[in-house]
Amino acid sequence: MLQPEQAVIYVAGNPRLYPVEYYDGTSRTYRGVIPEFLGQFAREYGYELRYLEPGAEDRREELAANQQVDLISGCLAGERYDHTAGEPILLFSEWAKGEETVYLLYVTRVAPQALRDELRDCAARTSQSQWTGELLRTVRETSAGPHSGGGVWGIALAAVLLCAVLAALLSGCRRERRRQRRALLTDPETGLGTDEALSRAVTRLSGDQTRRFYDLICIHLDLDHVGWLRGWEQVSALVRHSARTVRGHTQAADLPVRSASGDLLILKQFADSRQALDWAGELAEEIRAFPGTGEALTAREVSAAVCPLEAEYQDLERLLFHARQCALAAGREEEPSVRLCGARQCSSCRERWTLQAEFRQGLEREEFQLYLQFFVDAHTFRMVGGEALSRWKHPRLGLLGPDRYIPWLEEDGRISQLDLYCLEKSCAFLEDLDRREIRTFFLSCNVSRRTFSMPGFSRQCLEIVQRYTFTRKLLILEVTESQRTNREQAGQMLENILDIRSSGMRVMFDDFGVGFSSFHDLQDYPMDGLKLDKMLVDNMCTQRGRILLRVLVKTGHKLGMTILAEGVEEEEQIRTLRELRCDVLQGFRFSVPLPLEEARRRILEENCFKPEDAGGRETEG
C-alpha cells in the first residue's frame, strides 16, 4: 500500500522508440533508457511510477488530450501534445549520420506542481555520457531479442546501433546540444523567445538589484474569439502581425516571448509603472489595428497587463499566472484595456491561484459535493427529475459556488476532471434510487462543451456508467454553453453524442438561446431536449421575447425534443410557459438546490410537488 505522502505519477509511453523507450510484450511494460531514468527518478524523489494502459499502440496523443497522465514520454523535438505545462524537458540528444535526434519529456497541466522542477533538475544532473552508457547497455542486453531481428541480422543491427551511439559521443555532440538548446529558446513561427528563455532570464534576475525596475508585460490574444467571429484563417495572420508589432516596439535589452499559452510576453525595464502602462497600452492598440479583418479588434480580443517583478512574484509560474489573469480581467472591462497587477485588484486571482493548486487534492478528498435542484412537470407540478450541481466544500474557505471555480477550470482545461467526477456521483445517486425502487426520477448532469469535444470522452463516460445498473434513459447529459468549438472539435462532439445516445442515455443543450448555441446546433447535433436559458424566461413578458420563445418551443417539439425552462420564479412565467406547451420547469419557484441527502429524503417522501410548497399559492391548472 502506498504511503499517504507518496504520489502516483502516471506516464504515457512511446511503444516504438527502441532502444530509448519501447513496449516489451513479454513483461507487458515499457523498457529502455527513458523508463530506466524515470524509475530512478521516482525512487529518488519518493514517487510511484505507473505507465498508463501499456501496449503496442501509441496512445500518447489520446491520453494527453483526455488529461489522464502526468508525463508524456518518448517525445522527439517538434512533437506537440495537448494540455502540457511549459517547455518540454530536454533529456539528451543523439547525433549520427549528419542528423540529430533530440529526446524530450512533457509534463502535463494535471501533474503536481513540483514535479516539473524536480524532473528538470534530475535531467540536468544526468550527463550525456550516462545516457550514452545506458543506450549501449540496453542494446547489448536486447541484441538477440525481438527488437533486433534475431540471429545474424540481429547481431548486425546491434552493431550498427552501437556504432551510431558511439558516433553520437564522438562527433561533436556537445556543440550540437548547444545548438538544440538555442533552438528550444526560439519560437519557430514568430522568431520570439519561448517560456524557457523567459525562465532563464527571470532566474538570472533573481539576485540582481535591477530586478525591481523590470516589468513583465502580458498581451493576451483571444484567438478562439477571433477565429470564431472573424474566420479561423485570420488566427495565424494575427499571431504574425502581433509578433512583428512587438519586435518593432522592443530593443536588444528586452526579451519578447510567445508563451505556450498563446499570449505574448515582454520582459522590459521601465522607470515607473505609469510608463509601463502607457507603453503596454500603445502596443495593444497597435496590435488591435490588425488589417486582416477590415476593422479594429476589440479590447476583449487584445488586452494587456503589467506585472512588476516584485518580491511577491519570485516564482515564475506565479508571475505568469498573475500577469495573464490581469490581462484577462482587462479584456472584460470597458476602459482601460490594460491593467496593473497589484494587491487590491489581484485578490481574486490570489484566491484562484490557491484553488488551482488545491483542486486535484479536493477531488481526491471528495470535497466536491452534489446538490440537486428539482424539475417539475409543467402541467401537474409533479417532481420528475433534478439537475446535479457541484459545490466545493473547501476546508478553509467554506462552501464555494460554481462561479468560484468553474470559469478557470474551463480556461485551463481541467473542467473534464470535474465533469467525470460529477458523472460518477450522479450515477451512484441514480443507482441508490434504483435500489429503493424509484425508477422514474431522471437526473441531468452538466458536461462542458470542452469535455464533450474531447477524443475518448464517450469511452470514458461509458466506462463509468457501465459500473452501474440503473435505467440508462434516466441519465441526461447537459451540454453547457461556456466554450466554443472549432470544426475538428465539432466533429468529435457529434461522434461522442452519437455514442452516448446509442447506449441509452440522453443528451440536451443547457442554456439554449444564449451563449454559443444556435439553430445551427439543432441541425448539427441530434438532441433529446433543450433547456431554455433564464434570460429567455425573464424576457418573455415582451412581445419579441414571447415570439422567440414560442418559436424555440415549437421547433424543439417538431424535432422530437423535450423542452425545459430554467429560472422560473413568477406565476406569470408559469402561465406563459404552460400556454406555450413547455414540458418541464425548473427554478426557485419550485426548489432551491439541496444537498444530496436532503434531496434524497424529499424524493422518497414526496410523490408530487406544487408551487405552494415553495411558499406561493397554487398555480391554476
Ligand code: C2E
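Here the structure is a predicted model, which means the values were calculated and not measured. So that the term is clear: the rigid core is the largest set of C-alpha atoms that superpose within 1.5 Å between two forms. Positions refer to the first chain, counted from 1. Compared with the form predicted together with the named molecule:
Annotation for Gln275: C-alpha shift of 2 angstroms or more between these two forms, rigid core superposed.
Comparing the forms between these two forms, the C-alpha position of Asp82 differs by 2 angstroms or more, with the core used for superposition. After superposition on the rigid core, displacement of the C-alpha of Thr210 between these two forms amounts to 2 Å or more.
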Second form
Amino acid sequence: MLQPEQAVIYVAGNPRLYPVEYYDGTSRTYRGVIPEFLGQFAREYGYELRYLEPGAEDRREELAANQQVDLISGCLAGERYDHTAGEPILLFSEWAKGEETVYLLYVTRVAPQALRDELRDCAARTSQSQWTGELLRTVRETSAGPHSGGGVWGIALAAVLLCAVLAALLSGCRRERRRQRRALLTDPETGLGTDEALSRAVTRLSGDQTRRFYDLICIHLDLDHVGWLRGWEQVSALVRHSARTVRGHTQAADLPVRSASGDLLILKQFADSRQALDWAGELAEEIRAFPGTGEALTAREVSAAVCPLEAEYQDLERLLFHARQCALAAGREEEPSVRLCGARQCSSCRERWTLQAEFRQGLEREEFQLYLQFFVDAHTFRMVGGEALSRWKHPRLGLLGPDRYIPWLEEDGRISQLDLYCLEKSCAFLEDLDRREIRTFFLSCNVSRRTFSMPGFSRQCLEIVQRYTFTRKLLILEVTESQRTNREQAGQMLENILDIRSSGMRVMFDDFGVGFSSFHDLQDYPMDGLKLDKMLVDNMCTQRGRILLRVLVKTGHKLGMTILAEGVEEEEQIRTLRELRCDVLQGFRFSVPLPLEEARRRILEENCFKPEDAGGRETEG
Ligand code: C2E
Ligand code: CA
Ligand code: CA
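Having seen the form predicted alone, I'd like the form predicted together with the named molecule now, please.
Everything in the complex follows now, all chains and molecules, and the chain you saw is the first one.
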C-alpha cells in the first residue's frame, strides 16, 4: 500500500473511447468499463482517483508529458506514450466483427512502482468475463441518456468504430491526420465509403426531419459461393464490378459503402419504398450480369433488401443486421426479388435479433435441454442407442427447435458453445446410465463441422469427458453439415478426429450424401460411422436412389464403418434398408425425440423396439 501522501492517483482519461471510457457531461464524471474497474481498484486498495481536467478533448499525451499523471487509462494496443514506464497493463480484449481490440492502461514514470504492481495484480484478478459481463453490465445499467446503447453488442460495435476514430485523433501531424481520416472513411479496394462513414451519416440524420425519406439498400454478395463454384479469382473481380455498378447508379448526395461484412450498402433518398425497391432490383440485376462468369449470377449470389431508416433502427448495428438478414432472406427466394425490411416484413429477423442477444444467458440458465431420439438395430429392432438433440426452452417463446437457433449460431461462430454444452450434458447422461449398470447404450451428440475444425476442440472435448468414467466408445460425435471447410480447417478437423478417436470415443459423419459432404471426406477422414441423410432415404423409392444408396453402404462397410440411416418413416424404407444391409435405423417410425427424463425411463424399462411401437408426438419436457 502507498504512503498517505501518495494515495491520490491522477488519471488522464480517454474521453472518446466509448463505451470503455467516456466523459459524461451531465454528471461531470468519467464513466465506462475502465472507470468502473479503476473505481473498484481504488476502493479495494484505498486510493482516491482524480481524473485530470475531464472534458471532451483527449489530452492524455500532454498531461503525461507535464508529469501530471500517474495513469493513462483507456489505451489501445499499438498506442505508445513517451512518458510511461515499462510495459502497459493489459486489461481485456474484445472481439467484434472478426477484429480484436485490446485495451490497456499505462503507468507513467512519476507513479511509484507499488501502484504499478497493485494495478497489475488487480487487472490479473479480473477475468475476461467480468470485463465483458459484470463490468459492462454495470456500465449499461448505470449509464442513461444519450450514452445508453442498444445491448452489449451494440456497445461493442460502437467501441470498435470509435477506436478507429481515436486512431485518427491521436496523430500528431495534420497531413497524417487527413490521410488517416480518408482511410477511415474510404474503402481502399473499391473507393466506396466505410461503415464509419455510414455511421456518421446515420448519426447526422438521426435528429433530421428528412430522415424518413432515406432508405438503406443492402446488396449482399455471397462471395464464398461465387468462389467455390466459379473460381476464387472471380471474387475480387466481382467486388470491383459491383462497386463500379453502384457508383454508376449513385449521385453525389448518396452514400455508397462497402461494409466490413462484405455487403454493399447505399444510403439514398427515395420518394417512397416502391421506388427504392425498383431501384435496388435494377442495381442487383446489373451486378448479377457480371461478365466474368459467362452466365449471370444467381439470386443467392447477389441479393438485395431495402431498409427504410425507421425510428426503430436508430441503432446502426441493428439497422445493418436487419438489412443483411433481409437480403439473405431475399437470396433464398427462387426468383430474384428485393426484400422490404420493415416492421411487418421481417418479424423473423426481429426474433433472431432477440434470441442472439439472449443466447448467452440462455446457456448460463441452462435453458437448453437435450431430447433423445432412439436408434434401433436394423435387423433385431433392438434399441441400441440414441441421438441427443437440443431444444431451447425459452422463458417467453416456449420450446424452440434447433432450426430457430442453429443456423445463426453457425454463422456467428457461437455454435461451439452449444456443442460443448450438449456434450457435457450427454456425458452426464451416459454416466447416469453407467451408474445404473446400463453399459451398452450408445449416445451420439451433434458437433458442427465448424466446431470440429477449431484448434483446441479435441482438448476441450477431452477435458469434459475426463470428468466421467463411462466407457468411452459409448459416446459418438456426429459431425453435422454446416459450412465448407478450407484446407487449414480440414487439417485441424483431421487432427481433432484423430485425437478424439485415440481417446476411445467414436466419430461419424452426419447428413452424409447431401450438402458439402462428399466422397472426398471418406478419403480424408478416418471415421467410425456414416449416417445417411434423410433425403437419400426418401429417394430410395427410385431406382437411381437405390443404386446410390447401395454404393454408399458398400463403400462405408468396406472402409470399416457402421452405416446408419435417418428419417425412416415407412415400412417400405425399413425393408429396403435392411436389404441393403444398413446397420442402424433412426426415424419417426421408431421414435420421436423424447425429453431426456422420458428417454431414460424408456431405456430402463425396455430395450426392444418393433416398428409398430412408433411413439406419438414429440412432447414437451
Ligand atoms: P440432424 O442431426 O440431422 O437430426 C435429425 C433431425 O431429423 C432431428 O430434427 C429429428 O427430429 C429429425 N427427424 C428424426 N427422424 C425423423 C423422421 O423420421 N422424419 C422427419 N421428418 N424428421 C426426423 P431436429 O431435432 O429438429 O434437429 C435438426 C438439426 O439440428 C439436427 O439435424 C442437427 O443437425 C441440429 N442440431 C440439433 N441439436 C444440435 C446441437 O446440439 N448441436 C448442433 N451442432 N446441431 C444440433
Ligand atoms: Ca445429427
Ligand atoms: Ca442428420
